[in-house]
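Next up: a single chain in structure tokens, the form predicted on its own.
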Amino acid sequence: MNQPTFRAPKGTFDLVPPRGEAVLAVRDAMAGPVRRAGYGYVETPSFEETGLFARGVGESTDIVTKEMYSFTTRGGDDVSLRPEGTAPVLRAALENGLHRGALPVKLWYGGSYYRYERPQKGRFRHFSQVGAEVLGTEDPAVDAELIVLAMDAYRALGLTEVRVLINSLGSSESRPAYRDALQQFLRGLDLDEDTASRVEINPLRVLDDKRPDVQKALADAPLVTDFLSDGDRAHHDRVRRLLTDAGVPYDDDPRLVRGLDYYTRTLFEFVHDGLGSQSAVGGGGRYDGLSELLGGPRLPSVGWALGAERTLLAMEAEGLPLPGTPGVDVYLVPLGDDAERHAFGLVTELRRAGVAADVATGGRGLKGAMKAADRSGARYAVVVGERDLADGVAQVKDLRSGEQEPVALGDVRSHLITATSS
């Protein structure tokens, strides 16, 4: 057998039924709860100009520095395939004036996001979220609200083992003394010399290594939770008590942190035990000064982003079925050449009129044709033979209980249709 000359690159992969109809149902289940709550939807390239990654997520993290695709085009403009969704779609707000409508503005978006990371279970260099952002509040109930609209999702696909973690790495009133103490801390370790530049530039980031002999080095590590000013404290409560009141419960995390630079007060993240180290299903948090890193005006902001892939992975760790199996509800076996004309036409028709329905081609016999309904999921088969229309009738057969009874051709299409319905 010959193998195939090309193959999906390294890292990625090809969503193919019955699994990417169970990566399309994800995605519009996580988008279902945003929908309904009033968000708008919101498409930008897949590809930015690389500065702005480079100030909006922060030169010092991962992504910029080792996992960004970035190329020059023959125009000689530097860009990148977008490694997340937040300062895109920020950038497409102020760029298209949203912000000085009525605020907050509220969007979501979904599509494919790109990574040079080492390819392993659960991360991918071409993976797929859907995201939420708040654009222009710093109520505390916009960011409960999000966590909630989020856990709703995961709940409507079933998923029971979905926790919440939360934190806060509080505001400019909080974060330069804590800054200060966490790099006097990090200073007194023996650190490589990759991380201990880092707690130059941006010691978070050092928080956020998954090393374990790294972590074990940072286990009396100052939290960020010591140093919040009352405001930030204030805020911080409102929304716990606002995720306890919504039914919502989270588990506080004083040492969570995430990979991107722009995060301020609420941080939160969405884990799955049954993933293993890649726990993560998503994440997100609120990011208050990211709209005057990238030259627009203060406008604080708030978003999460979901995976669709890990979400999958998560929901077969609890073993549940595949969501969005694809199927009809009738399937259409003509026998003989003026079957086929009718079929063509009745099957038309039937899609038509929001019947999910298909019909068997390439002059199958009767035996073969059955066999292809049955594997077809459908509900109800419709055989029509040349004695058939001689008749003036079709065999309409309920493949679940195996009965069977001939229906004028002239009432097919209205009998189907009220049985698919019920």
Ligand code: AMP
Contents of the next structure:
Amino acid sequence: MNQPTFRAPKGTFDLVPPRGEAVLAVRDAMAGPVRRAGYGYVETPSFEETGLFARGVGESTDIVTKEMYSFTTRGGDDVSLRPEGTAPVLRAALENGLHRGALPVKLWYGGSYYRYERPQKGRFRHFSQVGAEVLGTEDPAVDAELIVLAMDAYRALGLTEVRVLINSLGSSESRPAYRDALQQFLRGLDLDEDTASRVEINPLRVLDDKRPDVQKALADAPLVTDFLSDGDRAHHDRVRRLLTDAGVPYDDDPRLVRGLDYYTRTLFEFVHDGLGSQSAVGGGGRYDGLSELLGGPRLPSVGWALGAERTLLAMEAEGLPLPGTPGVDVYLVPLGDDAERHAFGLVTELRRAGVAADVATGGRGLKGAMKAADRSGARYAVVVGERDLADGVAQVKDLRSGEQEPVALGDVRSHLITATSS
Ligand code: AMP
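Having seen the form predicted on its own, I'd like the form predicted in complex with the ligand now, please.
Expanding to the full complex; the earlier chain stays at the top.
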């Protein structure tokens, strides 16, 4: 047999049915709570000027230094496939003047993201996220709102083992003192050259180093929560209080930092313990300074991104059935040329009336077509043979009970609309 010449690029995979529908259903479920909360949909290009990410995500982050798909266009522009959604959405909000209207602006979005990472279970080079951002308010209520909406999304998917870890990284009021203390501590450690230089550029990132020996050395590192100003502490306490009021349990994690530089104050991650090392199914935080970094006005904001594929893996880890199983409610089985013509008209009418319906094609015999009807997931099969046509009826079979009844051809459409809507 011939082997196909091309395969999906390393670190990527195709989504084919039924997993294709499952990921679609996961994305829909993740967007449901924010849509019902009035967030507006925003869509940005899959690539942006490279500088946006260098500036927005941070020059020294792994994402920017190692993981971007960057290239120069034929016209000489330096662009990158988007590795994350917040910087592009904020860029779009500023460019379109959304911040000049009523604040806050609440937005949601989704799509493909690209990172040149070392592929492993739950970590891919192409993945999809649903994201939400609230721009233009410092109110801790929106931090809590976003966390609650994400937890509602996981719950809507049937997940019961997603935990939320929260921390505060402090604002510009608290950060310098903490940065100094952390740098002083880190300079006293025996670190490799790369890590030592990170201590000077971005010491917080060192806390995110996953290597066990580094983690061990960090056991006595100063904690950001011990350095919070009164304002930052009050913000953080308010978020935690509102989560408790909403019945959302959380774990305080004073060591939580994330791989993007723009976060201030509230930081959170949604984790699932059934996933091994890639346990984060989503995450986000507040980024009060990002707008100014991008040349905009002060626009304190907060947001999250939830990963669709990892969420699906988490569902599998909990033994939940794949959501969004494809299929139809009605399957037509025409036998013979005239019946095929008739069935083509009927399936079109049913579909136009909103009934999920399919029809056997290619002149299949009864046996093969009934197998296809079973595979389609249909509740009803409609068999139309030459004799039925002559009698002016179709045989409507309930595939669950096995009962079959002849229905006058003129009534089949309304019969099925009624049957499938109950
Ligand atoms: P991040 O922007 O890194 O916080 O990503 C947000 C979420 O997107 C993560 O919690 C993951 O669920 C998902 N995600 C990030 N990177 C990848 C990746 N390489 N492969 C699959 N999912 C990812």
